[in-house]
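In structure tokens, one chain follows: the form predicted on its own.
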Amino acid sequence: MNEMRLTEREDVTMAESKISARGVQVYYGDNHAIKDVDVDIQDKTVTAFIGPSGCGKSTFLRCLNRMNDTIDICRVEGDIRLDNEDIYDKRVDPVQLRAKVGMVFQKPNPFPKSIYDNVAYGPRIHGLARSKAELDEIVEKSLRRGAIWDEVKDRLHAPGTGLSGGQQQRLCIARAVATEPEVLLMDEPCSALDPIATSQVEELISELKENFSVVIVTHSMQQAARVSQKTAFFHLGVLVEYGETAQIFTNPRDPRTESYITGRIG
């Protein structure tokens, strides 16, 4: 009985979730990389994964949306769902399901284009506009989701390559939220960054909580505990602990995490 009401239980959280995963499991050939993982990311909150360098963070990140089917000997095992259906479903196109959940990656990567068209890309490909005119809107919305509107509206055609690295990272966040994305992944996305891009793109990821869930990896503890509302902490391919940021930085329940945040592993 008491199974019965834990499994109940457990149903009503992975409702509730924008993505959940049970049991996953990755492989590269016969390292084990990722271990057994169940977590829950909540919709419009900004969620850290933390952990020392190949702790298995990125790996896990890149299952959300199936980046891993692009590494010929990496293999996805268990249950990751996006608003409750399957993502490794035969039927679901990887292509798609990226214009859902977005990337942004560790080093700003602008398409060798001008800045209108790195934003234009994506709505262009999955037909998300009907005209020139529905085009524009979108890009200026999104170069202002981007918080780099002001910064660009009078060289929309200028090259994307041309601008600074923290105007290049702002420029592929309004890239990766133009197609409208549930989701967007970032893979420390601020570690190529000085300090005062860094902390415009932090500012950044708090306004975007509002309209998308945002998973963070990121190797800085202060980071992690200035945007995220949760925190995962992965240790050797398994998730070792996983709540409130506050709780996870203030009283972390599992020694090992209490190792990490006070500097003993990592």
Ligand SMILES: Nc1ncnc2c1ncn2[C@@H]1O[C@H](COP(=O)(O)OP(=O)(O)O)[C@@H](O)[C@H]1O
Second form
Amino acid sequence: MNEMRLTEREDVTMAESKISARGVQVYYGDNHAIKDVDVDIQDKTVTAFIGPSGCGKSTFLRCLNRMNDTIDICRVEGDIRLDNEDIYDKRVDPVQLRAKVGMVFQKPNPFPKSIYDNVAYGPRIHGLARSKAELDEIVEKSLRRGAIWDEVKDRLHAPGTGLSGGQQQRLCIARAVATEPEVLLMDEPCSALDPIATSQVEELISELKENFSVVIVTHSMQQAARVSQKTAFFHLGVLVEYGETAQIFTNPRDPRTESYITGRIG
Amino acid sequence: MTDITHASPGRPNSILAPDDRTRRRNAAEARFRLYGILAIGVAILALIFLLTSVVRNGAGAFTQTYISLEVALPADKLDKNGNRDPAEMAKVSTFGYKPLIKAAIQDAMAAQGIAIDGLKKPESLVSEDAAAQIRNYVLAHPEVIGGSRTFDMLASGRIDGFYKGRVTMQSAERDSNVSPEQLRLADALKEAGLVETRFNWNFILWPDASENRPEAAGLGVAIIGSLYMMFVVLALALPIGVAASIYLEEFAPRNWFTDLIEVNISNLAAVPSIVYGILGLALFINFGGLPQSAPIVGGLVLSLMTLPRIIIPARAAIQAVPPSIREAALGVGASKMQTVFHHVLPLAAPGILTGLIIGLAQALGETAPLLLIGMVAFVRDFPAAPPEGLFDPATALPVQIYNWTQRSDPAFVERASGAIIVLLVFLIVMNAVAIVLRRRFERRW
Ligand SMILES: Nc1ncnc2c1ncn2[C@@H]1O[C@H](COP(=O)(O)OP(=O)(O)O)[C@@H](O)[C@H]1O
Ligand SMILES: [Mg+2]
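Alright, leaving the form predicted on its own aside, put up the form predicted together with the ligand.
Shown next: the complete complex, the earlier chain at its head.
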């Protein structure tokens, strides 16, 4: 009886954390870029990774959808689980994983195709739509989720690269959500954007957490404070502190975190 | 107290007067621009010189003088037994037709009242090809025997040259092949409307002709041979080259082996083309047992030669596709292959195409390796339609040019220059196609 309750409880915590990483080490050749990182990322939450430049935020983020596989010299050790399944298991096809764990990059990178084709590409290759009408529906829904539908609905067949930087980035977000991912990884999605576009994207991120688990890397602490519920502070490849955003910013436990948020390191 | 209106030494306080440094810099810039203009000027001059000399020498090849004569076809000469048996008629060789031509000229002279003192061998106004022309006609249409018929015959090379300015009365005096009297006769016939110069389709359509009949020599077999070879090169080098580039750029691990391949490809692109000819001779003809002089062998050799020249620019084009596009595709869950074929390749296509067309153009103009595999042979028979025709003997445009420049009759120099014009037109067409294709693919937005 007792035992059963225990397992039940464990199930609950497991269900809460969408991704759990244990003892993750990343090496670029001899460079030990990520050192023994443990982290639990929850569903329907925005988790921010902050830290000085070069501390390994992007590297760790790219472990979560195995984008690091494309770098020859990169080696990942440890255990990363998505819904309690090891994503580095031999049986996992990274392509399938990336459909579940979408990614938005630092520099907006729409395909040099039409706005429609940009969004429709993912659903097409994953066979998510059985008809043109269904695909149209997915495209519209994704563009709405990307908060860009109203701006582009009249020119869906215009080139995606003709949009402004902020619009391009929202198009990339729409493209990422079109494959119905469960987790959305964003690597400094606003660093190439002006303040107005940044606030639009931030607003969008807050909406996205209703449906997705969002992980965002940012170099702006204000941004982390504005959009995230959980914050992880990385320093020199080590996860120094991880907790509620409010707590990290008002009451950091580690002196290194404190120095960073008060502007003494980084 | 320091006077702050006086700046550091050497720097005048007015920006209206340039200082020494600025003046020197501007002079250097002006000089550099001048060098550039000079360099381009030299290049343009060289190009103009090349084009004018080729056109001046070669334009004549595109016109041809014809002599139109009514030739009597007496039955007693052409069909002695009068039974119109083709086998028996064929026994009368072209030699038997020569007197008919001579008679036709004499008839025309009599009819037009032309008399020229000291005229010898009036029949040599007409090309040696004419006898064969009449014979072929008679054998195909035996019913004309006994009557007469007007034939449009090629003028001989010297007479043709006379109307193109290559042969003059003065040069004819010293020439054993033509006399001033014959030239005067030609002029008289021209007056009578029997001699005419018009566009020379035969130059493009007919096969090569022997040493003493330059007026009948054409590029037909060479053009077909070249087209067949380009077809083989395109069919082999394009897919292999693109596949190799994609594999090396996108899939191959970076290790000593791929480094070795890379170095070798660069070296192969620099290997002299004649070496490929030797390789082709050994590999395809001696070892593979393929026929000599065949476009298939030429195409294979040129493919080998062209491959590295296609792979290098294709790899550069693939490399130039921004990595962010690959990340974007991988990020939405495209496989490596989907990334390459949906995104990388379309973006690299214009660059790949440019490299391909330049490679093909080089192959089209290549002579040396073809000499080694026997494509220099004298070929008068057109190859059959592909694919069988790929194994028939043929020549190629550059080899034909080389061949004609080796012959003694100056009429062949004209033909060679004309062939160069044809080759240049082919190259221009290929480049135009490349530009059009590139425009179409280059919707890079
Ligand atoms: N592709 C790569 N190849 C080799 N080293 C890399 C590569 N990407 C990142 N690194 C190294 O890994 C470390 C962490 O980099 P990164 O994750 O990009 O940091 P951040 O995103 O926090 O600025 C740095 O020392 C960087 O030099
Ligand atoms: Mg980074």
